[in-house]
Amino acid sequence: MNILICGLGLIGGSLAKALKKNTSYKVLGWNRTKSVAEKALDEGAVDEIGELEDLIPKADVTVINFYPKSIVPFILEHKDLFKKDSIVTDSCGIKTEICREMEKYDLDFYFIGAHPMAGREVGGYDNSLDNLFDNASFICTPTESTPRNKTDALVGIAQNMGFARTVVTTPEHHDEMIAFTSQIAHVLACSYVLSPLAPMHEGYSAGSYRDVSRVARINADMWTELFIANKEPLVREIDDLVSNLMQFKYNIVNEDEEALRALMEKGNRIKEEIG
């Protein structure tokens, strides 16, 4: 099987390296900056590089690793090159906008949205790892028209790569859950370090500061696209967070020890239950 990785940044490079490390698939690589693809070839992260006109027709599976707004235009621009009945997928952190747009077109290949759930605070091929996806989840978001065997094939590739868990769900449920498990955490972290006290944290901070502030290290261009593309679920999470914060504020202002204690005990109990 030939798998083409388009975009050899942190995620694309890590996917290529994981495929080479854990499978016998032939890995093709393409990157807008040719020197990155050449480096991946020299390091053995991919087996072949070249022009899209030559690589896309060879691929049984094509993985597109671009910012959200670039994915659909790229696929449509090259739609006549993809192998008939092949799988085209992506690694983007939002799914509904992309999957529902792709569903509008009658194509000779199958687009299945996907999201490898791992990352780092640094980007680019030089920071990619062959073990980035160890113990990670691979989420697959087929639509109603996606043949089951194509979904199974993509899930099987993820399992062969070493993903610890695979999840198949709808694009909408994916985006709803990612708004809670990922996007709201980045919003919270950025909001937290906007405090005027943040620059003075040294000497006063320990684990709590590191845990809350870690994901404030963010690619603003990419996350701006992700937040806006997923605005409805994310705004609901922001509303819930603000409401919970206001409960804490109200009880602190009014020195309501019983209500404040009950809020914290509830939070602790939920955390103990859900892990």
Contents of the next structure:
Protein chains: 2
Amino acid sequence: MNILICGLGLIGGSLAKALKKNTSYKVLGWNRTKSVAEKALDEGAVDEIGELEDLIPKADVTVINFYPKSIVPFILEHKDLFKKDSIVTDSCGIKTEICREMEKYDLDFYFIGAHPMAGREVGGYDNSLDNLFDNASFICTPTESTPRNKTDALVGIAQNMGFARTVVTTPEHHDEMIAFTSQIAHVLACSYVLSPLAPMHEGYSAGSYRDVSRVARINADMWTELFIANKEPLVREIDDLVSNLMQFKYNIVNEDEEALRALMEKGNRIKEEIG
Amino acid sequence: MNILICGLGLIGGSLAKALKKNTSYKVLGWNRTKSVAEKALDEGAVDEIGELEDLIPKADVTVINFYPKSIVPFILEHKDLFKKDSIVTDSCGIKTEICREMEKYDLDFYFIGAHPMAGREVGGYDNSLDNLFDNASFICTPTESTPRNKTDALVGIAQNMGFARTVVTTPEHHDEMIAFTSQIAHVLACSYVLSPLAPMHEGYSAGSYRDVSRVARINADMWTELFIANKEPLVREIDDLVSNLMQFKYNIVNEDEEALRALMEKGNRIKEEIG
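Swap state to the form predicted together with another copy of the chain from the form predicted alone:
To see the whole picture, the full complex is given below, headed by that same chain.
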């Protein structure tokens, strides 16, 4: 089986390296900046590089690792090159917009959206790791029209690659959950370091500062696309969070010890239960 | 030199263990629940235990590790027992209320507020560690009336104990900074896990969820006291954070890519600069 990785940045590079390390699939690699693909070939992260016209027709599975807005146009531009019945997938952080758009086209290959749930504060091929996904979840989001055996095949590849767990869900549920588990954390981290006190944190900070501020090192271009593409679920999460913060504020302003304690006890109980 | 540790929970226990490990001071220990003090003695975390009436008069330095509201009453209750010219200090997370209250009394020992900047999600003596403070900052907050040599002595002890850095500042600056670096992170973590989506996070979460939610495991009684005692700086931080979150929200709702990108670029730049 041939797996083509298009886009050899942090995620694409790590997928290629994990495939080479953990499976015997043949890994084809393509990257817009050719020197990156050449480096990946030299390092053994991929088995073959070349032009899209040569690589795409050979691929049983194509994984597209681009920013959200570029994914559908790329697939449509090359739609006549994909092997019949092959699987085309992606790795970006929102799924509804892409999967529901791809559903509209009658194609002789199968698009299944996917999201390997791992990242780093640093991007690019040079920061990619063969173990980036070792403790990570692989989420894929088939639609009602995706054949079951195609979904199973993609899940099987993810398991062989070394993902700790795989999740199959709808694009909509993925986007709702990711608004909570990932997007709002990035919104928060940026909002947090924008405090006028942030530049003076040294000597006054320990683990809490480090943890909350970590993902403020953000790729602004990519996350702008992700946030706007997931507008409704994300705004709902921001509203919920702000409303909870305001509850804390009112209880503190009113020195309402009982209500404040109850709020924290509830948070503590939830965290203890859900991990 | 004799150092008395009153309250052998997570912080007091860790201070005692660090003193025993890294210094040759004699460590006296007292705990309300006597069996904890006995355990600390058995394990060699302290050299001597006993009644306050016997221990306090021997101490050159007394470190009080109680909840914020209990600290001043405890000191006043035992004020006639402290050795003349000795240092009395504490370890709680707010300083203005305590230091400015203690200033009002004419005593023949010296109170200097302090805050060893480390913690864990689990409390109590059994979770205390001799290396809890190895990468931590020791902040102390003398007032205008504290003799310089007393502050220097306390800082010297902290350095000998193995703190990575020591900071001397005013109680007010401490409280303002801690509202930002620590308190708001705890408010946030609780507010975050109160989202209706939190119980479904498994399979959809990676490092961001883990980091932001970590300190939701909170001691509700202690943090209620800390938050209310630091009302003004903390409410200011909540207001700032909510205002930044609302900026994100408006830009997302309006699909204003340029403004959203600019906000994230600013956050990213700040985080890169300040660490």
